[in-house]
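Take a look at this single chain, the form predicted alone, given in structure tokens.
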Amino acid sequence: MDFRFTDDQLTLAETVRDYLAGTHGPEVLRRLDSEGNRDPAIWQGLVDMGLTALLVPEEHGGLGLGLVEAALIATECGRACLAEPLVDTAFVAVPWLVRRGETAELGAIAAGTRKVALPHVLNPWVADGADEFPGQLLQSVDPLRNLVMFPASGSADPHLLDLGALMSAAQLVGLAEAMLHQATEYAKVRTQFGQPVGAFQGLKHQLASCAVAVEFAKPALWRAAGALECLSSNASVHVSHAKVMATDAAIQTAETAIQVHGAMGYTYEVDLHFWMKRAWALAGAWGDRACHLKRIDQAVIGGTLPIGPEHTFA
């Protein structure tokens, strides 16, 4: 089995990830934070560039895409720290709705038209869901992400955590990109003792350990993707697995690049803080860390994931 994206897979990131380069700068986070966090145009970019109808069945007006290619996409918003709940409404929920046969806001979700935001017991407050869930508004450490307590329980049902799960997970693959990005390009021109801290060895070796941890990341988050795709039987602790690597990577690349930056890598002046401040948000989204570990020690000690190299290998 081939395991690696096609070009159509990886143009499609690459188009994304051009076209928010270009659109959703710092100079527009800064613009979001201080007039509201969010803007009708950025809206309709996303949508015209179809990204809303991505998951959608054609049969619905959409694309018909899978998974694996929203998780590439939700990475590229990651890295762009995108403000806009497009990874909420069009590659957590369209999916649930598909597959429990609720198709009669597909349309007006791929259009542009309707946001859905989904409660779960793990998550129970929801991103731009005032209309939809009136209840308690909550002030989250990211500026950016307008939250909702849901008075009710919200949902239990796995799957809905899994893809919530697993879109966090790619959304912290593409900021700790971003960061290290960040870490490294201020390491080139902030001198120190006459050189660059970037050529001293001390730094260099956290700034690769962090370039370690996301890209091993990558391929417990692909791998999920693809399980969550067939439905595999082992597909949510596959996530979980993802979940946790993906936190892992993006709080050890958001706590090196603060250092890299110095005692201004806290403060509001410097960029990098838009991108850990979601990092930190996103860490605790649809299960924190030891949620998903549970879910991987009960797999593995429980018996249910078969493990060893005649299963690694088969």
Contents of the next structure:
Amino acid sequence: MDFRFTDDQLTLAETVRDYLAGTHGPEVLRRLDSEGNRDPAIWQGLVDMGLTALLVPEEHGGLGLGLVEAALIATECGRACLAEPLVDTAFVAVPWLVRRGETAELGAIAAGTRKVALPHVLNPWVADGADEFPGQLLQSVDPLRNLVMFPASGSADPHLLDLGALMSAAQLVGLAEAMLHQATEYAKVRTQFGQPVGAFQGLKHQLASCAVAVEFAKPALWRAAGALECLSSNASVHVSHAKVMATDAAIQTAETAIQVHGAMGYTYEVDLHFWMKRAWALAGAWGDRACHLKRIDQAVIGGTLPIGPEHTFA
Amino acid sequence: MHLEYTPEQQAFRAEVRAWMEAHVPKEPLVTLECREGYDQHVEWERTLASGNWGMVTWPEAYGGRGLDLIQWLIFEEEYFRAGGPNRANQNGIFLLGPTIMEFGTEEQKARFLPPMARGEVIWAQAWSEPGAGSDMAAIQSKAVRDGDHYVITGQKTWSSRAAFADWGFGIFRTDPDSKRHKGLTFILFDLNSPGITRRPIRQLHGDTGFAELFFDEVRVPVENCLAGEGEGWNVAMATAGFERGLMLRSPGRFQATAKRLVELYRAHEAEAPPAAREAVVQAWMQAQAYAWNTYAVAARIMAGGKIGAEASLNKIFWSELDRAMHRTAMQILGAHAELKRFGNGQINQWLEGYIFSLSGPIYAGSNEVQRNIIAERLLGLPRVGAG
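Got the form predicted alone; any chance of the form predicted together with its partner chain too?
Let us now look at the entire complex, which starts with that chain.
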């Protein structure tokens, strides 16, 4: 029993975090917002980092790593508000295809020449799916999301839902941490009444409450990643648990962050809105709050999951 | 990340489970906050000690079993699974014990720890004073050096367990010219020393769990001072860290409450308010998240890490979770919630628990103080009053 990441996992996450911090700052989001949302150079950078190959088995030219590593990196993608469809392609579609034994395109995905968007019946859209599923384009509140209407049919596979929900939860945790950081930094430099507004307990306590919410969403996320990676029988409940806690932490942090920014937070000029809108989008993606609460409810109140102190890792 | 128990850990769980099933009282004990209940709980401490379960993580030389933190978590899970009573000696074993382990001399460890583990000496804490609650550095009670003794004069209040306990610990001002955090010393004292008057304070629920302590020239031997004169603040902060951090509120307690809440909801599903259903699901989610977080922290500590200001995140989380769970139970119970005993004679433990849960966000440093600590030490916001 050792609920920690390995040094290799932490180093991997740190490397991706540093790379994205250096190459994918708010100015990039603003450029994408005004120039068409996707940039092959950004995608190529992710490919060169090996991220599209992360979950592809080694015999298909990939790195053969697992969902824990992928969730760690998805968290970094959330932190950077990454717009390129890395998570959907490499961390949702790849493990789903591998599990189904559909290996034909894995090499191309690993090489970065193939992006995969998967329709799921719970999503009324397909993100970055217009090439494969031509149809009516839908406009998201998130200016960096490209949505096309759900095609006539899609998968209803709960495993695909679990993968999508887990990776959404991971991104939501990263988004929440980024928004908490932005709000905190703003509160340090914005002065009113002769002092930084962050010295006022009215703001401090709101930000501290966000820190608590994010801190305790994380163990649920890592529990879910570990459970889904080894396909444990209760993995779906853990994924739903992670999605609900990550969503709640992200929405609370988004609302707090705009409040801390005051009127500036209501402008397009402050970067916060990119992160906030992504959080709104992912909150409903791959099973909304109601859907995931229901799955937990059925397990916990419905009695299909053993509960109590002796069942911590049920 | 390895989320399986080893065969040794599973065997240990089975051992604890068997012992608890054989020894945990079948009927809930009377509340710890009155004489009768206190005596019952002290007797339970001695029963635990008879099985060598007093404090499993301590070295064998001090009355423990020398177990690691994962084994401790397993022990706690089984303890609460079996419905084990609250620990009468929690101020001793969870707060003072670790503090003595870190700051005490070998002589002090040998003198104080084994009787603590055996439940023979029950400890009270004496931090707060009438003018020093959240602002603990405002402490005024004095300890004046006189040869081999300190002479203590002053007043402490809201001292948990002090109405009935044997010994107490607290910080006192040993340098009369000092201010705030300086000049304080951590001193252990026999609550039956001449010059100490205990005045039990009647609490919200009508019982007397804590007390005021009046010190009138109480003579305490110098060897009862922990970590040297003037070091009191640092020692007390370490104790507070233990209090907020890993040990005082192990996850099993909240997982057991969450499970009871689920069962309560199932029994009253038809008449429960609509919002209670999600609150019950949230209770399970949060108790589990707290448990997993504790396992993660334990693994880090076992690998040489420390728990610092993040203990404040823990303290807020478990105290507000506990209050929310009991509030939900009260809502589910509806008109029955106010009854101290139900019509069938059973004690309304949800009511007792709800009242107790209201103290959680206050003791061990109020949650407002914890939020300041998080904001200032974890997030790096300017200190209160800084320009």
